[in-house]
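Presented below, as structure tokens, is a lone chain in the form predicted on its own.
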Amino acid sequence: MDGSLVGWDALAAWYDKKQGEEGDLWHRSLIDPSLIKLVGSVAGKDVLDLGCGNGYLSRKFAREGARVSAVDASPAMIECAKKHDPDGELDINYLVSSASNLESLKDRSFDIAYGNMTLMDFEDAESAIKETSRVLRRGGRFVASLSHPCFDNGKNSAWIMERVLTDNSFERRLYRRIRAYRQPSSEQFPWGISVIQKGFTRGYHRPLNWYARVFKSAGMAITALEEPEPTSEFLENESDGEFLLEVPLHIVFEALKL
């Protein structure tokens, strides 16, 4: 990793530029539509953005009338988010904090919490889920998107394409290969900063039953689940877009605070 950028603080400026005000291609045209649908109406509600990054969704929901608190463990990322609203007109409460320890946030103070592609970045995701449950009001909802544990497990997953002879012609068949699904694991994931530089952040794989157990233990019940499908924009601009028509690489779920 010599010469590479490691960790979200080091990647903050690059990631901010990449996400901009609407999210990059993968977010705005693949992942976000399902997450935004499950979050639903936010007007007049207290909303927690867990792992806010450059805050583009925080700003979107604030403009829709939400009272937003945006949390990120990276001070540099929070500074990038604040620069998008230098006069504080949106009145977003930014907080540098680990998601696993939200001690500055009061019990039962939020109607909705969401984590957009962040749960798999948290080393202590169990504590983050329990803390989120603590700050949600009864009947509040936690919406989270993440890499699909069944199909996207870092170096333990890959695409396989075969040409199969059927009825005197060749048919292309696409498969998703995965191994070590049951075992929680972590690895450094690469980001293509430029043609000569890479960045790395650590990600964590956990099987679906791990999430189900932890949410139940935290007093929440999973009530909705989506596997985002590519939009027309995504298919037009991403060469691998057609692959995701067959196999989803992301999952979005809603959990209700009981």
Ligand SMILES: C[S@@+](CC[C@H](N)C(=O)[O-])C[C@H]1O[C@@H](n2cnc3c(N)ncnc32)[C@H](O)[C@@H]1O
Second form
Amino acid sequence: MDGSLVGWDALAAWYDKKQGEEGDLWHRSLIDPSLIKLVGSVAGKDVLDLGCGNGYLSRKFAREGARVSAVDASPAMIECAKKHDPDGELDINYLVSSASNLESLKDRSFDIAYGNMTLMDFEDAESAIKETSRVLRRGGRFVASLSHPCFDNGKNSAWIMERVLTDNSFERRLYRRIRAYRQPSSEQFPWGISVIQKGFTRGYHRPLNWYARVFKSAGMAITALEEPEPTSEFLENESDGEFLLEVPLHIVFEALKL
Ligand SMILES: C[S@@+](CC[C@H](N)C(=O)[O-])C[C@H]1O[C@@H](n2cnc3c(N)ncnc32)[C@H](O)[C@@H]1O
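Could you please show the structure of the form predicted in complex with the ligand, as a counterpart to the form predicted on its own just displayed?
Next comes the full complex, and the chain you just saw is listed first.
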């Protein structure tokens, strides 16, 4: 992997530029609308951003009146996030920490926690979910968007397209194939930094029943589940957009702390 950037620290500056203040196309016009809808009103609430990246959503929610704690395991990512609010005008407490060990955060101190495209990046997602439950108040909610375990399993999944002759015309049929679904697994995930340079981070596949079991054993009940649909902006600007009208590649959970 000569010349490749490996790990979130190495990718932080590039990722910061990619996400900017609104999120890239995939975030702002596909994934985030479902997550933001489930997060709901944040004014006056204590909100935890797990794996905040460059913090664009932390800043959005802080501007809406939330008191935000923004956690990321990558010191370089947290440095990028802080640079967006150099005078610390927004009510955001940045913290370099693994989501799997939130020891500096008190029990039952948050109303809402969210992780935007992060659970499948956490090596120990089970501990992260348990820690999230610990720091949520009873009745608090955890909202998590992630790669859809049923349809996006890295190299074990792909689009297949057929052109079938029906009534003298060709019909396009699209399929999503997936294998090794049941088995938790991990692989390097490639990011196209430029035409000549790639970055790699590690992703972790877990089947849906893994998430249901872990939420339950962490004392949380899944109360909503969204499969983000492409918006018109996404369809106009992403060549794979039409595919996602047929099969979702992302899922967003809401879980209630019991
Ligand atoms: C795909 S990025 C998403 C960032 C941000 N939520 C966004 O939507 O732009 C995944 C983030 O999770 C962070 N991360 C990975 N493992 C982590 C862990 N164990 N604890 C906390 N953050 C972690 C990475 O540093 C990275 O910023």
